[in-house]
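Here you get one chain, nothing else, as structure tokens; it is the form predicted alone.
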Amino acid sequence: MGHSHIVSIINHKGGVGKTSTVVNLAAGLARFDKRVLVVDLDTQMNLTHSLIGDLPEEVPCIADVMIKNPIAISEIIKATPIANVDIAPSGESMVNLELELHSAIDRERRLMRAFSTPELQKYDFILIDNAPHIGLATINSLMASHFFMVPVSAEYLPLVGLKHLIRTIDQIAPYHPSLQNLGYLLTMVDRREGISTVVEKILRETFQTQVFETIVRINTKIKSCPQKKQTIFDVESARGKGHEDYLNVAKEFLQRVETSRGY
């Protein structure tokens, strides 16, 4: 690839999904042979936890990239479990993060600039772990991204929150014309209950073929994975569930990309 796919991994809800999703499809598109950059955006950490553990209160993380620019993120990426997987990490720092951006000069592009080093070019994509609210961080994320992901567990309330995150896509727009939606991903489907169908048929009825084909159907071993600094590939053989929901949403958003290239 010439240069990096910068996408968002962006909700309003928390609990749909979206540090299992940036886990888990960073670890099926390095079985695709790509190199993956996860930045964990969230002052809940959950990413960092999730690949690294705790990261020491006097080591840098990306907030200190974000606020102090001496700090280069190459400076603070670190290797993961998963090969072929970075992870520019947060830390304790992240806690401030919001107030220190207030008073920042060009406060909404501080992750573009952070991004602009040649030396990130060696990764094919960097998916971006967003915080369950829109804040100064999650703003500086969409506009340093080309693309966004949504995923949406089957249940009522995300749903109803797709509208405020559309809201706040649309307040975006005039200052980043090329920010594309690369799809709403459904998670936590379950078959047995009502609500998954018609979560799924509101969904596709509403964004028709902007929802991912691919669902990924609830599973209790990708809870377990944090604990353990594991993906779903890992804990499952090729015929288990997750392991076969994420390997095709790794197939389905490399050819969600291949025809947004656009921009």
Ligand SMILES: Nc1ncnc2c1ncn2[C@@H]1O[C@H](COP(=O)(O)OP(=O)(O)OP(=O)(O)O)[C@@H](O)[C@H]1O
The other form holds:
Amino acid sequence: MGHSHIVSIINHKGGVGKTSTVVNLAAGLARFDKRVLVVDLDTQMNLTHSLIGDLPEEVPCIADVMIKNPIAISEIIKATPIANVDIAPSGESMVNLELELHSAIDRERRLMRAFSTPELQKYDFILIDNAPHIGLATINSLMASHFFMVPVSAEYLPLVGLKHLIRTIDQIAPYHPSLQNLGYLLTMVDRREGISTVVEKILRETFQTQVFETIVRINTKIKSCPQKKQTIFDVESARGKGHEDYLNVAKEFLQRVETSRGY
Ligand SMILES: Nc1ncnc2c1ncn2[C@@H]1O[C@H](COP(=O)(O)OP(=O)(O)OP(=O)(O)O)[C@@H](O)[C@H]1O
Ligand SMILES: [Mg+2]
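Could you present the same protein in the form predicted together with this ligand, rather than the form predicted alone shown above?
Now the complete complex, all chains and molecules, led by this one.
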């Protein structure tokens, strides 16, 4: 592939499936023999917790790489229980990231700078998990990315909130014109429920081919993954619906990257 494709997983609405998508998409991509680095840019540290557990306080994390030169990103990367998936974790100093970035020089490009090392070229994909609000960390994520991808849970309010997300992206566009939308991914879909069908219809009518054809169905097995430090591929057999959904998400993700590589 040559260089890593960097993708921000973003939605400022909370609880829409961002972290679950980062974990299970990364595991799905690994099943297609891709090497993946996942990056936890959320102070909630859910991604780090789901994959490797909390970092000891003194261990540097992604915030230290962005704030304190000269910690290199390669110094904080850790292996995860998923083969071919590594993590740049979040830790204690993440709490101060927004404040510290505020007065930092080139504050929107700190993550981009951290990524510009040949040591990351071994990864086919870098997936960045973002917090449920737009701050300097999210702006850093988008500025460092080639693509963004938006999980949307199949409920009414997350759909309404997309307007604000699009406004943020529009504000970034003049500074990063090659940033591409990889697509909206519907999560927690329950087609027996009227609202799921309505939300899917509105999303497809509004954003058309920008919406992933693949949907992620509602599945309580996905909820059990973080506590077990496992992915849907570990907790379900190959016939399980979450297993099937996230494998299909990975497949469509690869196709979408392949057809939009013009950056
Ligand atoms: N397809 C699904 N079916 C059922 N539950 C799901 C599904 N996907 C995610 N969940 C659960 O929904 C909750 C929110 O998911 P997740 O943490 O991935 O969202 P998030 O967007 O990262 O949240 P936050 O904005 O707080 O970071 C979690 O408890 C998760 O296990
Ligand atoms: Mg999350």
